[in-house]
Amino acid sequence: MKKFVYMDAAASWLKPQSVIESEADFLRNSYANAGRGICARAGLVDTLIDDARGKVADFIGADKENIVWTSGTTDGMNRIVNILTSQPSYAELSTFAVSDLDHHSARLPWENLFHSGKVRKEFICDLDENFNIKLDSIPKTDFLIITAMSNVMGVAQDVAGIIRAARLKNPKVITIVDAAQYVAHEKIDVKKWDCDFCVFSGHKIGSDTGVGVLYIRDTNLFPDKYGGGMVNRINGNNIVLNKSPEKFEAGTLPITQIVGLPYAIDYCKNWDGGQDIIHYIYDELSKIENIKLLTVRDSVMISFVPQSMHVIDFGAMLGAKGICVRVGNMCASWIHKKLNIDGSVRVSPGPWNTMDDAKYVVDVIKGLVA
C-alpha cells in the first residue's frame, strides 16, 4: 500500500482512539438530548456537559460561566459580532482594528459591518520584520480583533501586551481574540490576556468537527439568538432568560461532539509540539535554492513557496505520493497580499506524525524541486 502522510494539523487533527472510542460508546449507551428532560439517562448527559464545560474552564483559564458552546471558531466569531451589535449601549461604537495576520472568519464579519455602513471607520494594525503585531500601531479604536497564531506564519502573538496597548488608547475597547491555531500549541489564559472575548475550533485539537469554545466575559450582554433552552420563563410580554451559559445557547447542543472534547484536551496537553520534526524540515527544505520559506525556524508549521511552479500543482503532486498538505492561500488573504504571493504551501505536522514521514516529506519535496 501507497505510504500516506497527513501533515495538515493546522487545517484539522486527525482523532486520538480515546475521542472515538468515547463518542462512539455515548451513542450506543448513552445517548439522549441535553437541558431538556429528568429521566436518570438525560441528568448523566447534563453532568457530561457540565463535566465538559469545566475541562474547557480549566483549559483556558476561566470560570464555566463563561464558557458557550458554538459549533467551531467561524460560528464564534460571527456570534460575536451579532450579540456586540444587539447591544443598546454599543450601538454609538463605530471603529474596529484588525491585523493582516487575520484568517477570513476573524476579520470578514468587521469588514461586512464597514462595507454596509454600520461601523464608520476600519484600522489596519501594522506588522514588524518578524510579523509580530506593532504594539505603537495598534490605535484607539472600540473593537480590536487578534489572531493569536496565524495560520499561514506559526508564530505565537504577545496577546497580553496587544490588549494592554489597546487599553492605553481606550479602557474600554472591546478585545476580541482569535486563537483558533494559538489552541494547540500555547497555553491560554484569558484572564491573564484581559480579553473580552477568545474563541476556537474542536478539531484543531483532535475533537470532533461541529463544535467550538466561545469564551464570553461580561455575561450580562444580550444573546444573540433565541429558542429552546434558554428561556427561564414567559409571563405575558416579560421574557425571563437563564443565566449565562444556557442564555447564549438555544437550540440543540452539539452533545457528541463536546462529550468527546476533553478527551481531546487531554491529548492536546500531552504532546510536545514536534518541534524536532518542524526543525528537521525546515533545515531540509532551507537548502533547497528552488524554495522560498516565509516562515521561522521556530514556527508550529512551515509555509513556503517553490518556484519552479504553481503551489496548486505542488500540492497535487505531494498528493500523488501520499502527502496531504495544505496549498493556497488558507483562508488568509491579507497576509499573502502582504508577502505579495497568490498563495503558499503549509507543512503542519501533529502528534502523530513521525521523524520517517518528516524523512519522507523533505525526499519527495526534494525530487519534485530538483
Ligand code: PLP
Given for the second form:
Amino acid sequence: MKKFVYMDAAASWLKPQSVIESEADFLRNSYANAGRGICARAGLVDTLIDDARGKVADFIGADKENIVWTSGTTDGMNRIVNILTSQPSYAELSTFAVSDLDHHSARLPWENLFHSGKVRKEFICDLDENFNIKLDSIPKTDFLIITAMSNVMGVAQDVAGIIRAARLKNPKVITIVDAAQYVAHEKIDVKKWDCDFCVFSGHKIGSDTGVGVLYIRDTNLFPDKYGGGMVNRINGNNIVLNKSPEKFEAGTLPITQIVGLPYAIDYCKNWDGGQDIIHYIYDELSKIENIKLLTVRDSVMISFVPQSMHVIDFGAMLGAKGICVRVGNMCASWIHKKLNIDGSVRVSPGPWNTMDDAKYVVDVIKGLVA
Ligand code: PLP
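Switch from the form predicted alone to the form predicted together with the ligand and print that structure.
Up next: the whole complex, starting with the chain shown before.
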C-alpha cells in the first residue's frame, strides 16, 4: 500500500479513538438536545455538557461561568468583536493593536471594523529578530489582539508579559488572546495571563470540528446573539437573560462535539509534543542548501521555503508522495509579507506520527530538492 503521512497537525488533528467512540456512543445511546428537556435523558445531556465545560475550565485555569461554546477560533474571534461593539459603552473612537503574527481570523474582524469607520486607528506591534512581540512597541490602545503562538513560527509568546506591558500604557485595555496553536503545546492559564478573552478550536487538539472555546472574563457583558436557551423570561419589553455562560449561547449547541472534547483534552495533555520528530526533521533539512528554514529548532512546527520551486508545486509533489502538509500563506499573510515571501511549507507533527514518518518525509523532501 502507498505510504500516507499526515503531518499537518497545526491545520487540524487526526482524531483519537476515545473521541470517535465517545461521540458514536453518545449519538447511538444518549442523544437529546441540551438545556431544553426535563426527561432523564435530557438531564444526562445537560450533565455531559456541564462536565465538559468544567473540564475546559480546569484546562485553561478558568471558572465554568466564563467558558462559552463556539464553533471554533474564527467564530470566537468574530464574536468577541460583535460582543464588544454590542456594548452600550462601546466608543467608535477606539483604537486596536495587532501584530504581523496574526492569523486572518484574529486580525481581519478588527480591520473590517477599521475600514468601516468603527474603530479609529490600527497599531501594529513590532517583532524582534526571534518573532517575539517587542514589549516596548506595545502602544496605548483600547484593544490588543495577541497571537499566543503563530501558526507559521510555532513559538510561544510571553502572553502575560505582553498584557502587563499593555496595561502599563492603558490599565483598561481589553486583551484578546488567540490560543488556536498555543493550546496544543503549552499550558493556558487565563488568570495568570490576566486576559479579557481567549479562544481556541477543539479540532486542533483532537476533538471534532464545529466546537470551540471562548473565555470571557467579564460575564456582565451584553451578548451578541439572541435566541433560544439564553433567555430566562420575557415580561413585555423586559427580556431577562440567563446568567453566563448560557446568555452567550443562543441556539442549539454542537452537543456531540462538546461531548467528545474532554477526551481530546486528555489526549492532548498526554502528548509529549513530538520534539524528537521535529528535531530530526529540522536537523536534516538544515543540511540542505536549497531550503530556507523559517523556524527555530525548538519550534513546534517546521516552516521552510524551498529555493528551487514554488511552495504550491512543492506541496503538490509532496502530496503525490502521500505526504499531507500545509503550503501557502497559511492564512497568515502578514508574516509572509514581512519576510518578503508568498508562502511557505509547514510540517507539523501530531501524536500519531512516528520516527518512520519523519524519515519518510525527510527522504521525500531530499529527493525533491536534489
Ligand atoms: N488562529 C490561528 C493561530 C490558527 O492557526 C488558526 C487555524 O489555523 C485559526 C486562528 C483559525 O482556527 P479555525 O479555523 O479553527 O477557526
